[in-house]
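Take a look at this single chain, the form predicted alone, given in structure tokens.
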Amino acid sequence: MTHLRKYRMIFSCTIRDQFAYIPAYLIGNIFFVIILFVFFSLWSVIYRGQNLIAGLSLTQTLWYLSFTEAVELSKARVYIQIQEEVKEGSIAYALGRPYSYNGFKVARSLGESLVKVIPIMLLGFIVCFLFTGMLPGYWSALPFGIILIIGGITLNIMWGLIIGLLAFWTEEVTPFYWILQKLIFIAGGMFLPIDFFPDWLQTAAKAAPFAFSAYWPAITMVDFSMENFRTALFGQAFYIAVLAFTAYLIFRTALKKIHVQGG
């Protein structure tokens, strides 16, 4: 319980600090508005003459993008923080503190991301409402969607933590992040719902961890059902546990490497 209080305090302090930057987040996400406008223009042409594609309307498809982008744009760059600490050697000071290094990074990154996602979702709501009108079932799906969006953010943080820890061996980890990002963009259904994929690809893509970062939170919001929610929630819990354990193993191995080298 003592450790949980420490991480809760780190989480709370980060949220308090990050609220000071909300106006900057809004200004910095003008690019988000441009993305929504470009895709609305593109899909308006694609949907011309038809109401549904793969069971989704134009309204659902645009709102879907707003939710996947909210998860993507709000994530903390934890891998950069770890990379710089390893390069500078300042990580040695962090290792001596009375809490888990991984736990500290997750708590801090989650606090930062949850503050960032608020203005992004508000901005997405306004833009999508102006372009296509209200998403049917939005308010009833919102409580469940928020849980899954937090789960998607947590998954991204766990990926970032693992990538950052690779800096103990490679120092520069940005290329690993680029690979992960592209996998989420494509296989995770960030820009395009996986329902639009060929049938033979859908099953594998929906079960992959990348889909639980982007596709499942968004599709549950735009096409809500308890079946979708349960599938998304259990999948996120499973992959978060797997990635957390993987990060723990990598960190323990990295500590041995530091001790061997005398760092």
Given for the second form:
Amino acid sequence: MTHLRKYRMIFSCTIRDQFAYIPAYLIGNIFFVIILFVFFSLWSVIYRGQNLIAGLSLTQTLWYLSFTEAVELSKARVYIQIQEEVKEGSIAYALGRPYSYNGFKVARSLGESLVKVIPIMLLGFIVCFLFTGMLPGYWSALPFGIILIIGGITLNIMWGLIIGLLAFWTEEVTPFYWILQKLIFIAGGMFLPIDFFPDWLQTAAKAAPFAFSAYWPAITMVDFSMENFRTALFGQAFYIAVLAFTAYLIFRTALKKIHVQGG
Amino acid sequence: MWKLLKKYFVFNLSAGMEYRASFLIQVFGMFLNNCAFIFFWMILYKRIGGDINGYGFSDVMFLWALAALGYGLAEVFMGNSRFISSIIYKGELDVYLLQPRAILPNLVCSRMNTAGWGDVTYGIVLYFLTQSFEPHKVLMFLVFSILMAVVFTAVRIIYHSLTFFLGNAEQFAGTITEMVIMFILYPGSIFSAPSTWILHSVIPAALVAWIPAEIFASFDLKKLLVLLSADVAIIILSVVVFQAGLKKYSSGNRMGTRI
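Just the form predicted alone so far, so send over the form predicted together with the partner chain.
Up next: the whole complex, starting with the chain shown before.
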């Protein structure tokens, strides 16, 4: 328990830090409102004359986007922090401290993301409510949805950690992040629910790790069932464990490459 | 002036190529970034069948090709326009004021954003993959792309010039210009009044992409003349606003050099 307490402290300190930037963060998220407006205009035209497409209504499809965007926009840029620390060599200072480097990064990023996700979800709620009205079943799905949104955020942090640690080999890791981001955009169903995909692609896309960052948390919120929730939760737990172990192995390998030259 | 612009282009390109791997990664990354959205439209059109308020898949791809090439050309040839606000409020405009060349073109053309090459490549490749090879269509596409680059830069100049009057308008100008890009990637016909009024004026997405797309699909001389007049008006407005702002500009005693 003492071991976990220091990560809880890092997590809560980051939360306090991040609250200072909330007003600036909200102004920066005017794009979120614009994206919802553009997609509302697009979906309104597409849904004209039909109530359901791929089993989802206009209301569900727009709210779906607000949840996938909440996970995406609250992302902490952990890969940039690690990349800079590796480039500057300041990672050497972090290694001497009495905590796991990966654990520190996860606790810090989680604190940052959780502060960011709350205003985004509130903003999404207001805008979607004004455009399409209330999402049926919102309040009953919310407690489960929150767990899955936190799971999606954690999964993204694990990806960020792995990509950041690649800086030990390549220094510039941003292109890897672009590739991952696009995989979450496309295969993860960020803009378009995977249910819209052709049948042959749906099964693979739903099982891939990218879907557990975007599709599963959002679809559970808009089309709640315990089965969806269980699938999403187990999938997230599985992929978080796999990615955390991968990050651990990469870090251990990377440590052997470090040469500290005094200073 | 053309000689100077040519020198800027050659110099900036060789500076970008100095770090070849980084240059290629940026170009490839931007290319890949744009490709992702094509998948979105393919799946969407396959699912709904037919068109979206008169826009078929090919029309949307034209918007993407035009936006990519137009934006890419703006970034490659006039890449400094996005930094006008910071140049003004940091007092770095002095360096340009002292040079014996027209200030505005000298200012906007003095920097190249290398990732813009990725957009240029993508726009051209996407056009030839999805559109007609007929020479007059290709010519129209190139002309509209160049027009888009110039008008988009003019819009940037107008909004960034507000820094002369209001203090730091960098974030506001950045937001408005990014909105232009964001809106033009979707069919213009999905928007209705009053948002269309804004998209024909404050955020001129209609002028840089939707009206050119209509003319490309079905040539209309009257519409073309109206478009050209509106484009010229925006360009003149950008020069007027910048020059008016310049009269209010006062620098500090910051020392700087451009090598």
